[in-house]
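Heads up, the chain below is alone and in the form predicted on its own; it's given as C-alpha cells.
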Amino acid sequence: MEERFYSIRMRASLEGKHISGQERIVPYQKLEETILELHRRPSEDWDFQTIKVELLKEPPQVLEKSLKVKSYKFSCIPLAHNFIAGLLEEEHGINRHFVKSLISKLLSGINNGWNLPGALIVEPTTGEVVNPKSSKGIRTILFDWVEREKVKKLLLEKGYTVRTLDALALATKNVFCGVEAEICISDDPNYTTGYVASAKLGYVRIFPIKEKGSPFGGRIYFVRRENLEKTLECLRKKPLLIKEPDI
C-alpha cells in the first residue's frame, strides 16, 4: 500500500492580527505528534487558532537540494536595498527603480497602510501588479523537508536561525513552481533580516533589510504573465518535500 501523506496548516491570531503559522507535510505515523507540535508553536498569546489537516491526493515530489544559501551584511539599509535592486536588474533584467519602489511600499504598508496577506505578484518586464484579487495576496503552501529535525540541526550548526528552516523551503518551492524571483521582508518588528531568491541567485539573506521596530513587510513574487496560471496552480496544489539544504 502506498504511504499516505498529510498536509497540516496552522494559523493563530490575536484580535484579528496574525501571530503564528506553519506548513507541514508528514506521513500518517507522524500526524498526531505534528498536530500537537503545531498547536503549541505560537510563542505569543492568541485568541483564535485553526489547524487544517488534509490527506494529499498525490505523494509529494521530492527535490534533492534546496536553493543555495548565501548571506550579506550591510552597514545601512539603503545599501542593502541598492544591492537587491542591482542583483535583480543584472541577473533578471528587472528595472531597479521599480524594485526599490516596491520595497518602499512593503515597508510603508502596501495594503492601505497594512501588510498584504500573502504575496504581491508582479510582472518582471513591466512592473505591473497581476494578483487575481488586488486586496488578497498569494500564499505558497504544501512544502516541507523530508527530515525536518536533521535539516534544522544542520542550519543551526551553520549559524542560521530557525526561521531559515521554513523560509528556505518556501523560497525553494516558489522557484520550483516558476517564480522568477522573490523578495521577502518579515513583518516581525524584531526581525530585520530579509532575503531575495531565484534560480540564478539562490537564497540570498540580506541584513539589515528594514529598521528594527517596523511592523511592516511582505513578499513580492516576480512571475511572467504567460506563466502565471501554471505557477499559481503549482504554488497552491503541488506538494513538495526537500531532502537537503544547500549550505
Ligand code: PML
The other form holds:
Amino acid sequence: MEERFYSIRMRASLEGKHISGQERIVPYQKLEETILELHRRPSEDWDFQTIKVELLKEPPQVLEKSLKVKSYKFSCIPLAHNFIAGLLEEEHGINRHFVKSLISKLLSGINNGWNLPGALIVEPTTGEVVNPKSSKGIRTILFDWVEREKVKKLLLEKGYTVRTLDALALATKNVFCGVEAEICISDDPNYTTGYVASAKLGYVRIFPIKEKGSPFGGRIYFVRRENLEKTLECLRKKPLLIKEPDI
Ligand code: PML
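Next block, the form predicted together with this ligand, ref. the form predicted on its own:
Below is the entire complex, every chain and molecule, led by the chain shown above.
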C-alpha cells in the first residue's frame, strides 16, 4: 500500500494577535510526535491554538533541491530596497517604482495600519493587486523538508536561522507553483533579514530590510494574470517536500 502522508498546521494567537504558525508534512509514524511538537512550539503566551491534521489525498511530490541561497548585507535600508528594485527590474522587467512603493506599503501596515494575513498578489507587468476579492491574503501551505531535522542542523551550522529553514521551503514551493518573484519582510520586530526570491534569482537574503522594532512586514507574490488560477490552486493544494537546501 502507498505510504500515507498527513499535513499538520498549527496557529496560535493572543487576544486575536497572531503569535506563532507552523506546518509540517509527515508520514503516519511521525504524526503523534509532530502534533505534540507543534503544540509545544509557541515560545510566547497564547490563548488560542488550532492544530489541523489532514490526510493528504495524493502523496507529496519530492523536489531534489531548494532555490539557491545567497546573502547580501547593506549599510542602510534604502540601499537594500534599491537593490531589490534593481534586481526585479533587470531580471523580471518589473518596474522599480512599483516595487519600491509596494515595499513602503508593506512597511507601513498595508491592511488599514496592520499587516495582511497572507500574501499580496501583484501582476508584474501592471503593478495591479489581483488578490481574489474574497481573500484577505494568499497563504502558501503544504510544503516541508523530507528530513527537516537534518536540514535544520545543516542550516544552523552554516549560520542561517530556523526562519530561513521555513522561508526557504515556502519560497521554493512558490516558485515551483509559478510565482514569478516574491518579496518577504518578516513582521517580527526583531528580525530584520528579508528576502527576494525567484527561479532566476534564487533565494536572495537581504539585510537589513527594515528598521529593528518595526512590527510591519508581509509578502508580495508577483504572478502573471494568465497563470493566476493555476498558481493559486497549486499554492493551496499541491503537497511538496524538498530534499536538500542549495547552500
Ligand atoms: C532569512 O533569514 O532567510 C529570511 C527569513 C524571512 C522570514 C520571514 C518570517 O518568518 O517572518
